[in-house]
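The chain that follows stands alone, in the form predicted on its own, written as structure tokens.
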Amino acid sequence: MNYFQGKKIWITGASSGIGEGFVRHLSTIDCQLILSSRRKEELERVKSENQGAKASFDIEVLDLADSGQIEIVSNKVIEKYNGVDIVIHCGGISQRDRVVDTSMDVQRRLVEVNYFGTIDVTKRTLPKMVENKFGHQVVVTSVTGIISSPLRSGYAASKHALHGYFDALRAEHHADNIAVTLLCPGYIKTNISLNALKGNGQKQNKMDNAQANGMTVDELIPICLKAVSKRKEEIYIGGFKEVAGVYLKRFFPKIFSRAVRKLAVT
């Protein structure tokens, strides 16, 4: 049986990019998909474009920066479906500016959405998973969750934090049959750099060259789904330089540091 068949799967950040890609690929499987993001009209679009496939769809508008809304929506989803089997955390925002030029408001927003919003959804879905002795928390972090590069201080910090949190959760709840998969993509061709925050809080409104030339979402998602179905703990996905950077940082940190300093800082 397909790992996802018959499962109740909640996807955050489902209205675009990687989250939308998960919806598109999982819609071909007989499962229940709960789609969440801030933009209801975009969720409706994603639902309509995948209607007629095998999956059933539900829409729950959710802002990861709003803890009160997370509580209300999580309680609604858990009550309606008696818990969920898999949560795929795709919601988040990025950053493109130097440390010295990035306001604390922006730094706090990056952590609020990418870290606190994600772990809030996790905390609220976890008890039922423990009760049911089955659950899977799938977290789209980034290669930047392992290594950092210029202009992404707050983004990298929020992704690093996710690794620390979910590594602990995995160890604590292994005996409860709770899996954690950390997906660490490199450059993926989405709008994340267009929507990335500058230091003053405004959107960058520009596609990075590396992003424009990155792996497509439809190339990425099958790799992710295979890793999740095998309950892998952590995988790195991307071009040679992105994945090699992880190991360079781990085994040759001084060489990695010199290489990072050569990256463009604007």
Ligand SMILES: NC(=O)c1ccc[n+]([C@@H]2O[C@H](COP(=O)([O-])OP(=O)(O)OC[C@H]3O[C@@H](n4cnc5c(N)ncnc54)[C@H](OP(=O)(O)O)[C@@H]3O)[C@@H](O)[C@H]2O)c1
Second form
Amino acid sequence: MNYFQGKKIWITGASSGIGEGFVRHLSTIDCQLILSSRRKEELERVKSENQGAKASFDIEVLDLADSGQIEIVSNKVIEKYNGVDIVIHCGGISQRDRVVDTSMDVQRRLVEVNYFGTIDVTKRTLPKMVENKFGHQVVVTSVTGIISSPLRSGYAASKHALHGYFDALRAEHHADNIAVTLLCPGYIKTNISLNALKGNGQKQNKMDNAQANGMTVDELIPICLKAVSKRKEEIYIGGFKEVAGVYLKRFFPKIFSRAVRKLAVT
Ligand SMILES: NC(=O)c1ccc[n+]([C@@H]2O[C@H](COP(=O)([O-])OP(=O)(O)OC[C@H]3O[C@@H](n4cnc5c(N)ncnc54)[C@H](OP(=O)(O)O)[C@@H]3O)[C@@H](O)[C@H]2O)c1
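Would you mind giving the form predicted together with the ligand, to go alongside the form predicted on its own above?
Starting with the chain above, the whole complex follows.
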């Protein structure tokens, strides 16, 4: 049987890009999808574009920077569905500025949304998973969760933090049949660079070349779904350079350090 069949699956960041891609691909399976992000009208668009396929859809507006709202929405979802089976954490924002030009407000915002928002949803969905003796936390981190590069200090920090947190959770709850899959994409063609924050908090509003030439969401998602259904712990997906960077850093850190300096810093 398909791993996702009959499952209750909560997807954050479902209004755009990778999260929307998960909705599109999972909508062909008989499962319950709960779509979350801040923009209700975009969630409604995603729902209506995929309606008619096999999945059932529910929408819950959620701001990952608002812990009060996370508490209310999580309680509502857990009560309505007697817990969820799988959470796919896609909600997030990126950064495009140097350390020296990035305000502390922006550094905090990146960590608040990408890290604290994600682990808050996790903490609230986990107890019922433990009680049900089944659960799967799927987290879209990034190769930037393993390596870091110029203009992404706070983004990289937030993604590295996710690895630390979820590696601990995986070990703690192995015996409870809780899986953690960390999905680490390289450059994917989405709006991430348009929405990325400059150091002053403004959106970059520009499509980066790397993103424009990156892997498409429809190429990415089947690889992710296969890894999730095998309950893999961590995978790297993307172009040769980004994935090679992970191994270069691991085995030849000095060569990596010299190579990464050559990436654009302005
Ligand atoms: N694209 C890439 O190259 C790439 C590579 C590696 C990892 N990733 C990761 O993949 C994830 C999805 O990014 P994407 O590429 O699909 O970018 P995207 O198209 O910009 O989508 C970002 C999603 O996050 C949601 N979001 C942003 N801020 C939020 C907040 N405060 N509360 C709740 N939801 C929020 C957005 O929805 P609303 O605006 O409606 O809230 C949107 O659905 C991110 O975590 C990103 O770091 C992307």
